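A lone chain, given as structure tokens: the form predicted alone.
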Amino acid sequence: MNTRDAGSATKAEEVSGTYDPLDPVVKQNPYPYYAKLRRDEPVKWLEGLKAFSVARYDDIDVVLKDSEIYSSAEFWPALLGEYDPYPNDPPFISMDPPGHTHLRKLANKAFMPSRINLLRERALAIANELFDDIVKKHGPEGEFDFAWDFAALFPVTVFAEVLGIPTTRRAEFKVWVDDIIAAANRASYGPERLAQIRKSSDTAKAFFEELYDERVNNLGDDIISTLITAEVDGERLSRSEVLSTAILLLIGGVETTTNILGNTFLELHRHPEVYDRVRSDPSLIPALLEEVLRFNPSVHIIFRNTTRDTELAGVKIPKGSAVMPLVACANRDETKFSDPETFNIDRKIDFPLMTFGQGPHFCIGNYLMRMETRAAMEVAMQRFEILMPVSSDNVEWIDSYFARGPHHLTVRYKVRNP
């Protein structure tokens, strides 16, 4: 089934002005600007961010795979600045080989598919518990904020299970993540907001330090214990490496899952015939999620810095420049995806999506996120006769220029009769 995103411009010729990810108009619907970039300015200097954007699939593939020229070392410091909980011990996402390779191999021990599969039944149970709470609060039919009452709580509750801690602190996790990610926009904030970001950064750091110290003498089957005991060629992660990795996993795992769940329901509202198909045949849920990951992903921009003068798509890029691969733009590249502006869950994917990156930094948590979102969608389709956003127009998006998901999403619902 092929359906276009009703009511929104998707083509380069349908927009005026220039691409600026800080512009609220662009933020509301960046996709026609992406099309214009691919056509006219595949590598573009963005004055507001002092960085070069990269729009085409093949060029982004080069940037993500060539760590000798396009380094990840400045990624985390540039993103979080002084609000990084562990500024002296960057996570492996902000390292280049060979140091990155060492940490990645150790961290992989915690994210093997066999371990993630063991969490599936608990993820299904958590989704059911959250929907039980919603129905108890609002009755068998009505409205609720899907973004906050379900999508925000679901991944933090799963993450609490992964950490092996009580879920009573799950709401704090979401606040920490939102605030720490918001540090990317720190230049535009006043003292009050910056103080809140500092508080969340310090509180998250203290929480994980306390958890580490408790776990090191009481090992279990949770992710912190796995990181503590993981060993490759006789080497283990240091305390600070475990802690910076845990913070990274919290930020990456919570925000991306929350956003992709919200984006999925937005696309189902925009494409009701797809919603009807998936409701009738839940086996289509994996295909639905893969198309959302391509068509409207939760991360749009990632970051690199050049280690020497170079050239990309005919544009000279000086040493030390910030480079921003627009991975969401690459997912609609006309040279890789047939009819890319069409939402099509029957699509045959011939090229890897850029949603989780490529090369040495391919997202370590992608299997967990796919498992979580599939479990959530299966339970939602099973539990509700109706579960649909009231509107998909004029969405209030999260406060981020590099991540994308609804900040609030009011949905209508009706419980399915037993």
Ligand code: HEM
The other form holds:
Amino acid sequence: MNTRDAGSATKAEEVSGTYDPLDPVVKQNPYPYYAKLRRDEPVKWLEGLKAFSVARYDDIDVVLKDSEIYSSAEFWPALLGEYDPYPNDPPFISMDPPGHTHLRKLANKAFMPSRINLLRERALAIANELFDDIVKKHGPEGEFDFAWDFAALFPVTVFAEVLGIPTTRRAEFKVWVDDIIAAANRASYGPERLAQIRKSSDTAKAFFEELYDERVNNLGDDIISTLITAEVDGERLSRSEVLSTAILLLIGGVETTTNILGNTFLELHRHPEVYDRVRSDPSLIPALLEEVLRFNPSVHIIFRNTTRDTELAGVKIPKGSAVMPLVACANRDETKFSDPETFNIDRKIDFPLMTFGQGPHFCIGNYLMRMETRAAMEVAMQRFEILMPVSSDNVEWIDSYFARGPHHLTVRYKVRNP
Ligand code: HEM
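Please supply the corresponding structure for the form predicted together with this ligand (the preceding block corresponds to the form predicted alone).
Then the entire complex follows, led off by the chain already shown.
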């Protein structure tokens, strides 16, 4: 079930009721609930998820930087359960230092800004090709579903490029990612949906195994080859480490980027004065994207487990508890961001956004994601005289309690110089 965003309330006083990320009303618009949590319940037991939520910036910072007490080991098993393609070889997002540090150093080789910058021309070309297809299909003006026709296809096409495989397989990637991530909601699905998730998990695994076996004897400059040959202190990644890293990158990098593009257009609809400014001065695109990453990010909740009894914000947390830092809530913490409930692309940021986490697991893909979304927005602003959601009310959100983005987003458009 996807939820609809009915309103734009942002203040704690504007909601009654209690924060429960599984509640459709909260999913519609979690922000006033976040304000209430920061004010009244910085650490709260969530009965539905059997976990403690953490709302304030400083407390989240403590959790994310202390892997000894707040372990990531349960992240992947909790998220994917029996649908994890590599249950015996967890990817590094689900490991603690020092094991994490070693794998992360090796994977960093594939994400160096110098490598990512080389991809910019391809990202611009991919954005242009996708808009060409849309205009071919719908004509020089009209409406299309931005969430699917562009935002969903753009990062999977870039990922196909990074893997060095034909883009014809990109739609399959999207299905695998959607299905594997949906495993987080496995308790609420019937046998048919679960069988589909199983199939996607198995197919993705088989796909990457075949690709590995092909590349290991035929190295190129794609990401699998880079992971195979990456070396730190004389050590390399094993086959299963390369494979579980590749699947992590697919799952971590595709939907997050799709959703932030959708959220950007929602904010442009809600703030037409910003849209006008960015259209007449595309150098404002990075500032626009940074404010969307703060104000309406695509990841809201991440996952940790306590390794011993502890206490946070005066609340006792027993050993073995699930803990959920609400990173999107931290981005509106009034002790860190001035006037945090206001969307302001001119704001001066004094503290790092919590959007990409903090500490050892800080998002490895943040530079890639910024390059991709900037390229997509630049092309969108160049190509269209008008490109605007029909509405930013009644948004049909994706079916997730920890990620946020529009499932569908009808936009009205008119090309420049048809
Ligand atoms: C708007 C886009 C994105 C958002 C909001 C986002 C968010 C995050 C967050 C919050 C974390 C920290 C998780 C934790 O502490 O447990 C993370 C880690 C990670 N992200 Fe991203 N991400 C984005 C894009 C990407 C992209 C494009 C990729 C790669 C293609 C990527 C790959 C990863 C990986 C591999 C990790 C694990 C890092 C580690 O454990 O050391 N992400 N991301």
